[in-house]
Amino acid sequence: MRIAELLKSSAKPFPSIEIVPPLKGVTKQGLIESVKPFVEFNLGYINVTCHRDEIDFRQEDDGSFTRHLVRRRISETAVCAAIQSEFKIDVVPHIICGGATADNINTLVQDFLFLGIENVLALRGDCVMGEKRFTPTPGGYRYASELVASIRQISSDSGKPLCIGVGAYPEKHFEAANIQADILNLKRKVDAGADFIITQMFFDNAVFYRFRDMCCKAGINVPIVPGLKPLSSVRQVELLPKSFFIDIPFGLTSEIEAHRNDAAACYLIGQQWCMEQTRDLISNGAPAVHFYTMGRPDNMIEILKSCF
């Protein structure tokens, strides 16, 4: 089912997730078992991650270095096969613009189009590592406003329109200058067809709510999904803010901190940040929520029995 239609539809609020594609070497069973506990739950959907190739420099016997793109995960597109195998539930691989140029991400649609998929979740992608700033691979796109206009445009061209998702962030994306021209950058990709939006993870209720009422106000007008993650650890609280540009609210730190040598007791206090978000989410109008697994699904579990 195309997830906008979902969103607007269900009699109540439902869950999501997103996984990341396994390492090589994980079998597809291993695969559907890692899922399984989650399907109980009538999950909307499952995003599936997608990641640059890496980069790997190899002496040759000259002494020279030669550079090599090394894939060391299944594709995600045999990871969405592989739950569409198994599961009755949507898939909606991500899509991006890092690493690919345009005859990449038509025949990346075409793939999608013949599994049957019908949601995708489209994506500037990273920087690559060592880079200040994005930089488009030549025949690609720089950002994800092209990105959503070439997929809107190659899936009704192949006459099955994908519904496409794309992501915000409520504390603003570190490149903008102010979360104003964040927004505006956001409703370029609505304008350019998105038919519903993911934030990035977020720790504190308020500042979604003000983002959501400053995307009301410039006139984006799609479904809006809150992402959550919930914490599990200190070191979480120390890298989480670096890797994704994030605050984490002071009542939640100093609660970990004060159980800084009990590793359990901080997971638990994670776990219940989390359900408190999901269940004031929920009442305030939230039409789904979306949750970062991060390959932990003890956690999640819990709380997925808790709210929904």
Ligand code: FAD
Contents of the next structure:
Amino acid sequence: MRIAELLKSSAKPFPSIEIVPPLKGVTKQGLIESVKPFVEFNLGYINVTCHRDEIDFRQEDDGSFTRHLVRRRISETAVCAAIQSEFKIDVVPHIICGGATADNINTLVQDFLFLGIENVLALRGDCVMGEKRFTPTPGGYRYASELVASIRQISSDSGKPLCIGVGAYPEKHFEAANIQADILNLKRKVDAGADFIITQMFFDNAVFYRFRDMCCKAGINVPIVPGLKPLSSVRQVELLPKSFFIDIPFGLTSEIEAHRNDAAACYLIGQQWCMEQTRDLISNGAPAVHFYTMGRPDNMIEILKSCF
Ligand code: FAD
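We have the form predicted alone; now please give the form predicted together with this ligand.
Let's see the whole complex now, leading with the same chain.
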């Protein structure tokens, strides 16, 4: 089903999850086993992230260096096909500009249409390691808005217009000069054809509500799905802000700090915080809540059980 329609028509809020394709070597059965625990919770859909090839430089015998493309994970196309063949659930593959030409994107979209996929999430993608700023691939796209327009065109020309989602940042994207400029960009993506929005994770719902109001004032009227991740260790208090350019409220960090030597207690504090965020979002009109599983099914299962 098209997610924009599901979000508008669902009688009650529902959960969805994001998974990362497994590393090479994991079998289809291994993937299916890892997804199975979530499926009983009536997920609306499963997002599958996309990772561009990494570049490895190897020193040769003569001292020179050669450049090698390395793909560490199974492709999102294979993961989506595997999940669809096992479960009756919509998959949402992510498509990124990074590392792809317009022709590569066209091929990917055709593969997704072939698989009967109806929804995708269009993103610019992150920089590759060592890059200071995002460099578009020659013949590719610089911004997600260009990617959205291209996917809209390709899929419409094929007679099966995809439902397209885009990413958004309640605390602003780290490269944007200010939140207003970032919201103007989000509007550009919606004007280019995006049908729904999924946000970056956040730990303070007030930040999300402020962002949602600003989007509404800017004329963005497609559904906005809040994205959450439970904090599960002391280490993440340092890692998440660095990796995702987000704030973690003092109320949460101080509680975690007070239990820094008790891993089980920290895990429960993070889980409890996420449950409270979820319930609050549901009671404040969120049509659905999207969870970043990051390989921690046990944690998520408790949250889904308690909130949906
Ligand atoms: P864009 O919307 O293109 O924005 C990038 C920056 O450029 C912003 O600062 C924006 O304000 C600015 N900008 C945009 N258009 C213009 C313009 N015309 N003029 C000037 N400035 C402009 N990354 C992955 O590699 N793989 C994934 O699977 C993945 N999944 C994600 C899922 C979600 C829900 C989210 C929120 C992010 C995900 N990311 C993923 C991370 C994302 O790729 C990065 O955050 C990336 O840096 C920005 O992507 P974007 O699509 O938001 O970019």
